[in-house]
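A lone chain, given as structure tokens: the form predicted alone.
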Amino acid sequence: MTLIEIACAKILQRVEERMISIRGAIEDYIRIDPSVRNVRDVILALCLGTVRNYILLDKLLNYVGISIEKLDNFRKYLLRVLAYEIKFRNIQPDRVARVLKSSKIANVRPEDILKIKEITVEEVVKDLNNVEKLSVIYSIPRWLVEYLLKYFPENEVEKMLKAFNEKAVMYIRVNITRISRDELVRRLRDRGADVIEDEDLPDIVKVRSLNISLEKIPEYREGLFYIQDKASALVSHVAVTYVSDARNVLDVCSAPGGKAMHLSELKNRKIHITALDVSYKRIETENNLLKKYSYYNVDVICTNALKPCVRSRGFDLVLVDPDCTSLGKLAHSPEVRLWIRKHHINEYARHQYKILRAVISNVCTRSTYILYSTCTITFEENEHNIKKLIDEQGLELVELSSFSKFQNPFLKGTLRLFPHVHETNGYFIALLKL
């Protein structure tokens, strides 16, 4: 079987170069090399740990005289993986030697890289300024640390960065059209899972620990629950709370369909949803999911949200959850930090605003509500876009006072969730009316 370290390096090389998820890259790799299928969970943990510490690992390597700057991406990640195992796991010296020999990395001796074990983080960061220290300790790009310090107190920023580097809290959403939350919790506990009912949303369950993959549990295959972050599930609860009489809904950035299905469940399927997405691959995934669980009240169309091929203007509610920098998901998807750059913030913000403008121009009437959400923490993609929409388009902001726990101190009436405060992804939600 392929050495796990070699597999991880190839996977992380693919992740960075193609800007794809670690989990997706692992599945791609398994199709090429099925021999590693049985150690998938080990590979995932090793990849996640390496990425969550990649800047620190580079500093540790440099501290013992090993530079990775001129190496190709495969060898760069292989040394990072080894450094992670040496520093945070109990890898044996003979295995380190075997991996180095098989990869033919010139001028790197096992005895040199093994020195990392004895080096403390304090030694590595002792001469750095505060921004650089935070960047290295939490392996968050320096520009992002500087960005956060512009808006939040330093102690708050450090708590946020720490939360980004911890394993994301897992939530599941109960399909209340098929099973009660109480019954699902009972069944999961019978299977050995440590789960509790969420105190804020009536169809959300927090998973504290489990001894089997959720995807392998029969209740998952039966569609009795879905894996969805609590922050994302909050969007549909906002919709049914404030636009309770909505019967015709447009979801303009829908795939893979979590919000469309959730909203349909909360309305007991007495609602029609038109779901749009620009990606044929994502649309195919959504269509398969909808068909599998018989969501016949959702019509899916592959189209560009900037020029939606939808003729109707009779929508009561339009959901807009566009692509974003995804900086609120760094705990769940730490690989985002490998490719996201500061300039992407304004690029995404401009594109999001264009989508909102297109929605207003093409599919809205004076009675339409627009529910906007992102899984990012930047102000340009959130508050600034909403203020601009109000100022330039004359929209009215609906105050989401029913969800007081998640009130946004930066823009009254909107909601913000933070991983270090709410144990969710970082998220923003705003409801507007024409």
Ligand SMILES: C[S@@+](CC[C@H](N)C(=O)[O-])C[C@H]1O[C@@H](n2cnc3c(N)ncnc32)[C@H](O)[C@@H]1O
Contents of the next structure:
Amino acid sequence: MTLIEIACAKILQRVEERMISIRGAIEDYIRIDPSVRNVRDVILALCLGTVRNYILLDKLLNYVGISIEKLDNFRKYLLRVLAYEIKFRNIQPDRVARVLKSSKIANVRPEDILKIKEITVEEVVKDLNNVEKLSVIYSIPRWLVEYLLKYFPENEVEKMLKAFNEKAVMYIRVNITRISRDELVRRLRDRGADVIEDEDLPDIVKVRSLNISLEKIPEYREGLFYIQDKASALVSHVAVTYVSDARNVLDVCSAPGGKAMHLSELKNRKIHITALDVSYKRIETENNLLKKYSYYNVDVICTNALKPCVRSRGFDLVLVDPDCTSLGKLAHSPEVRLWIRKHHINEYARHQYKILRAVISNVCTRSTYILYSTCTITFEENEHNIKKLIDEQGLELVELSSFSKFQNPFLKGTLRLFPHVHETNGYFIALLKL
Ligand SMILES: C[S@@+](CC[C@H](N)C(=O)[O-])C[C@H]1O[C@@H](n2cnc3c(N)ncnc32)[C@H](O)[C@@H]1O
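Would you mind giving the form predicted together with the ligand, to go alongside the form predicted alone above?
Every chain and every other molecule in the complex is listed next, the one we just looked at coming first.
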């Protein structure tokens, strides 16, 4: 079997170079090298741990005189993985030597890298200023720490970064047209899962701990639940609360279909959804899910929302859930920090605004509602885009006052969720009317 450190380094190299998810890259890797299939969970934990600590690990390596700057990405990640195992796990010295030997990193001696074990984080950060300290301790790029400090007090930034570096709380959404939440909770508990009903949303279950793989149990195969973050599920609850008579919905950035399927559930499948997406691959995934859960009321079309092939104006509600910097998902997907740069914020914000404008000019009438959401925490992609829509396009904000727990202090009437406050992804939701 391939050494797991080598497998992790190859996976993380691909994650960074192709800007893909760790989980997806692991599945791709296992298809090529099935020898590590049985240690998939160990590989996932090692990759997540390494990425959640990558800046700290580079500092520790530097501290013991090992520079990774001139190394190729594979060797850079291999040293990070080893450094992680030395600092946070109990890797044996002879294994360190074996991994180094097999990867031909000639200038690193096992006895040097093993010194990392004795070095404390305090020692590494002692001469750094506050921004650098936070950046190293939580392994969050310096520009992002600076960005957050512009908007939030330092103690709150620290809490947020800490939450971003912890394992995300897992939620499942019950397919209430097929099973009640009480019944599903009972069945999951019988299977040994520690689950509890969410106190805010009636179809959400919080998973406190698991000794089973949810994807392998019969309830999953039967389509009785869907793994979806609570913040993302809130979007469809907003839709049914505020646009309760919606019958005809357009979802312009729909794949893989989490919100479209949820909305169908909440409307007892008595709603028609036209689901668009520009990515053929993601549309394929969406189609498979719609088939698995038998949603015959959702029609999927591969098209660009900027020039949609759909020109009907008969929609009561348009969902706009576009690509974003995904910074609200750092706990679940820590790899986002490896490639998102500051300039991406404005690039995404411009793209999102263009989609919103295209929606207004192509498919809206004066009675159409637009429900906008992102899984990010930046102001450009959220509040600024919404304020611009109000100022430049004359849209009205519908105040989401029913959801008091999630009120956004930065723009009254919209919702914002934060991992350190709500135990969810960082999220933004706004409802507008033409
Ligand atoms: C955040 S994801 C959507 C998640 C989805 N709403 C759900 O709940 O499962 C954003 C989606 O927007 C799509 N997208 C990005 N640009 C687009 C465009 N110009 N037209 C249509 N879809 C687009 C992406 O392919 C991606 O699938």
